[in-house]
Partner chain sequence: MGKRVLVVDDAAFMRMMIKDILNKNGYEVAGEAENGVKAVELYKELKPDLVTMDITMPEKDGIAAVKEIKQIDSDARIIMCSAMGQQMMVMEAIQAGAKDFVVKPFQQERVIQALEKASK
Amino acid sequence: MTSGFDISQYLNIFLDEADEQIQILDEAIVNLENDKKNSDLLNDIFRAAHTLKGSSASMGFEKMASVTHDLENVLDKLRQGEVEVTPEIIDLLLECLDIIKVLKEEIASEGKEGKTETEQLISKLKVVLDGTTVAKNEITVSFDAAGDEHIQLDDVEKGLVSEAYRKGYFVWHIRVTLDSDCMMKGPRAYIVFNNLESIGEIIKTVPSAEDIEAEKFENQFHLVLVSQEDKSNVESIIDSVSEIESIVIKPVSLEEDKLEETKEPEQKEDVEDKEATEEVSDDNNVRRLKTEKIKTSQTVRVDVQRLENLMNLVGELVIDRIRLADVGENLKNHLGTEGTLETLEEVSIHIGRITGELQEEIMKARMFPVEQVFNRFPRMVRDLARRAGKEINFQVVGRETELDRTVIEEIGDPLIHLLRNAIDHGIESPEKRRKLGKPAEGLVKLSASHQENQIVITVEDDGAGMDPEKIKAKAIEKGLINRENARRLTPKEAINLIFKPGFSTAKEISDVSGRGVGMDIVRNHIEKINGVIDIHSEVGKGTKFTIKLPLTLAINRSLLVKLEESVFAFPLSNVVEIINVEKDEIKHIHRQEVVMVRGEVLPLFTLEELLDIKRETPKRESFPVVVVKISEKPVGIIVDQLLGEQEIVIKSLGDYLGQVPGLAGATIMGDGKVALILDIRGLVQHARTEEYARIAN
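Show the structure of the chain whose sequence appears above, on its own, in the form predicted alone.
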């Protein structure tokens, strides 16, 4: 390293490049296991490791340079065919990747490498280079008696804990106990991990991450977290996750070393200042880091609640913008176009534009790339495939797609269930796939994209697909539907039976699926955030789940309608189309009013009927009908008058009114009146109940 080299000048460039290469390694290493002979994939991994080696060496980060150098040599042996790609080799490559991530995070936070041990990993790489086999990495875990639980750490983990305390970090031993009736223990644990990884690093879990993922634990798990957050903040972050019975947090104790650092650090700033001013030397020069910590990005940490409050204030501005525009229009209609009114109109338009831009910026502040959820799936799929003895090519598309954080928090569990089902039920065994003339390796694809004001997420596989007749037979066997109703179902409606509570086609209960508590929970989670899930499946060709979600839950576009003098809002995400029906077009089937739309039977209901509003139905020759759909076939709802589309701010009905059937909330209109937002899911369920009751009678 040349004298006078200023590390801060190039650190951001190095970190950006490291992030890019780590992302390449993360995807490519997992894919390599499923495509062992893919030379292009191996070359991508080799180039990423080579780039990391060169950039880290030029920056003077010797540990990263050393690890990537030996990793590059192992990859070269793989490219030359001298070493075969085995599960143990993949485990070793992933272990290298984990260490590289730890080193990168140290550099990002401190501007230099910490004391993370790399010798043991480098020894494993040397073993491969010497031509011997790779031993599996086993970690011994034990607990003390009398409830004083103690996680036994290996040498590397002890080094990480000791270094963390020396730098003034907290190291917490956390025990999380889930509710005894929690039906999704694995996904719930993943949410806890994901939340904690935003404030620190998890260096150990008990049971292992793989066992927790496979739900091979009762209702309790332990983890060791390194973080700058104190006990109360960590506890509040975990406590924000639902279905958690209890949380126990205490500092990690290194019994063998009797270190004073195991006490909770009190003079954190002093330690950081000391670290920031210590001399750092290498073979070529000695430099002193400035007392001011090296800045790696211009960002500010903002409490989520502040963003929520800001979003509420913007919502109020949106309401007043609409009201101001309405007042201006009314004055213009009554008084004509006087100069003062023109000025008012100009001001109204300007305020509308500024409010719209402010709203857009606040929305962006709440948006996160969906990769925060997607990035944890490749390794989960790999581990599930290994346990199931299946070969999976897992593809992820659209990681950069952004959506509201409140929506992101809700989609993790459903996606885990869909991916598990794809591997357990969808993809056949390699032997069976070969007999069917398919590649031994099954395809599972997860993708995300924007479509207008929605985000669309798909999970598809090229597996066995779903047989509607088998699904109907299983539903009849379980008493979920009678034979007469089953006979009337279309193939698509038959497939949708998998969403009924208690339905499962699994012959055996496994740690992945088969308990019949999966798909109904998936749909409930999605519909709870005004989303829609749809299935397309072909026997022998595969299954595709399509999930459509709103970009945000705070503000959305709705169709406004009138019922007498009351105004109601249909969320546009649930509206299929608007039609006008003539009185003589309405037919009756089993006392149910229907109309034919493009050759399909559409059941008709009045809005007052679904909301249990008592009134005399007006006599008309034609009816405006709003066609809505939630998962299953569409339903037509007759209204008095269509008012048009409008952006609305969703307000809760409050604790006094509570949950009102058929209503999801309220909004304030431009004239100051309140419009009620319809719960389309509740209305459709009510409509289905009415329809089946009429058929039964």
The other form holds:
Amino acid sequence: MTSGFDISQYLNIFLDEADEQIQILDEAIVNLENDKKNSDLLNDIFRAAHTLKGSSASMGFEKMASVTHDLENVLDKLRQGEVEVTPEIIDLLLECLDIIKVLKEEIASEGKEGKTETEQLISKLKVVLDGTTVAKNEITVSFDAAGDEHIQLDDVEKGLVSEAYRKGYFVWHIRVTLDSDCMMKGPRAYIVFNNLESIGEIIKTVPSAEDIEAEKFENQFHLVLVSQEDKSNVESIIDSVSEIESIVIKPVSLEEDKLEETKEPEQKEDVEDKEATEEVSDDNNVRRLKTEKIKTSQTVRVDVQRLENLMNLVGELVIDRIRLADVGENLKNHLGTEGTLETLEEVSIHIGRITGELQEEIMKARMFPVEQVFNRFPRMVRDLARRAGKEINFQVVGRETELDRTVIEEIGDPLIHLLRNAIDHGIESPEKRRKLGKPAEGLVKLSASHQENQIVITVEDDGAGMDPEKIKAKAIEKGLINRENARRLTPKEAINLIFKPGFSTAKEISDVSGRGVGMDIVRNHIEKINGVIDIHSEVGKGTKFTIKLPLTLAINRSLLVKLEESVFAFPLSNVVEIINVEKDEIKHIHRQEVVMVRGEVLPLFTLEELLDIKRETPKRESFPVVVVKISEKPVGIIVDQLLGEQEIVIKSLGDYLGQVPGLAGATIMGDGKVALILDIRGLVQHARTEEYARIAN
Amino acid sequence: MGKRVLVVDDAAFMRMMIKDILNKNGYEVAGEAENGVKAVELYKELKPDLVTMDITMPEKDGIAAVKEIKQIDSDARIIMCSAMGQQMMVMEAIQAGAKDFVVKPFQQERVIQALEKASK
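Can you now output the form predicted together with the partner chain? The one shown was the form predicted alone.
Full assembly next; the chain just shown is listed first.
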């Protein structure tokens, strides 16, 4: 059924379904590792592989079909209990999945399979399949393509080869031919050996190593290399040596001896039987695909840029709506109630409502379930846990929570970092956990949810937690804080020290985390998207990071304030509260003005000093203070007048002005005037350095 | 800019030959040394991209020089210049970290091939 009908019309459906099956495989394989005996999971995986095999074969994608075919056979052995589910098997299954993904991507972009190497993987799968057939008298390692050349491996070497495959290494049969007039062939071969030993282990050479070094060979030698490097890396390492004519690299396969052929027919019949049933199910698949096609045609793919543009246009509309309302209001004040004015008001209200709805719809169109980011984590967590030798129960809650596209793009990296930290530093080793009376398996929980106008994402673990005293000691050692100041910190403040640049609690650098560039970058990332991150940690019980993010970045609720005649906007996500401060409440610590708010010291700054605006600060008996907070301690900013809350559309300052310190952008107000949006993070940082300078003086 | 090469050989004639080959093929001769001691000194001073190193030299031989240079800069790219019959020495030099070797009498292509491959 591969030929005779035009497959291209099914390509999209094939790809959609492949995505679905890959998703199933992704989840089920990772789950299988935690629940090795779960036959339902095995069946799910088997079915997904089977479906992929069927549809890829029908589409004529032979590589995918052959990988899934062998994968299916291996899965069948697992289902029958002939092969046990071991971490190595899981690795192999995941490797298959990776290749399938790559093949799928190739198909998606090219419409056909590309050059992706599948031989290696297939031979690994074959090793597992062969490993279960018992009576094998003789395995020959053969040089597939070179035809007549064979390397005979003894039992020990064979053992090494299959062991290597089981561990996920490559086993390469390499033939090196030196230039025919090469002088000193021995040392030449020696360099090759020397280079290869730096990336793997040579388990056999022909002729023997002694003979090669003694130059007892023509100009060609063979060797078998066990390595983690792929073919092209191995080749380039050999090729860095001069006077080599050619290099041939092939995977070593353990082939069954010809004597075994008597067994073959039975198996073949079996296969044919399966093939027949497959035909039927393939037909079913096609039918199902057809019905799905009708469904999928109801969605339209839109370029993301279009959505951005639409959002921008709606932004303009929102501004005009506000202006229209303003104008209507003014006219009414001047002219009183008049017929046409009432109509204008009606229209204005209607436009207002419609723009509101439009804005909401477009915002929704820009929203994606956070699933998109979360789905790649189970696999990552599993790999990290394996590498770190930890047992992790990874739970994900709230995958369906929707987030703005821009936020989704930015949130991935910080989350990866937090998860890595949790696995690497948070969760203790299984032995230690047992000693502490905790379950050997550590819990890492990632959750997302809507809370009012925010998205809350938490990363939680039940590991060792963070010890404020240790963190203080570390910060002092690193020179991030002096002993005196450290002593005064509350435990919570001490824990917040991990956000300081240059801080890292890892005693050893592992390749996953703990390079000392960790948490400050996480915080920067989150603050870049107007988010806030908070830590709650208890020694011995675990750590919980809470990230609060705005729903969207394009439209923002802001607090508008006035400084003389200029209007400034404080994004509400950064505003803690507004207080009124009497002049005589102000106290001084050194040269820093502060005010006590509910027993806490709040440093005060005027907006003009933070923005570097020169003017005489008016003498007043009381003045409004906007209390803002970025992750750490709050700061009070004194303004002239509060105007109120409003939805504003963020516009960049444009290329001409570029980045202005203290400003995040601008917006157009209802009356057509421009208001500047404050970059609270920048201001607070500026305020802190000022504060330290003053107190230090 | 061509790669900068430090040429080490006790025979002025050999150095000249190598320099000639280098110049013709777009390499820059960073400096030359007539023994291992000088080679190590010059390596520190010049930080060349590549070194061609004779094996038998007075004061300090090429193998000892390779060992010292490798300690200074583990990424040093050194190509040994060997005469026929020095197999064991070449292997020792490779063990010590030399990247490749060429056999005297030099053929231009051989030298260039080795330099090119070593500088990848």
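Residue numbers count along the first chain shown, from 1. If you superpose the two forms and keep the largest set of C-alpha atoms that fall within 1.5 Å, you have the rigid core. Note that the structure is predicted; figures quoted are calculated from it, not measured.
Visitor: Do you see a C-alpha shift of 2 Å or more at residue 640 between the two forms, with the core held fixed?
Guide: Shift of 2 Å or more: no.
Visitor: Fitting the rigid core first, would the Cα of residue 618 be found 2 Å or more away between the two forms?
Guide: No, residue 618 moves less than 2 Å.
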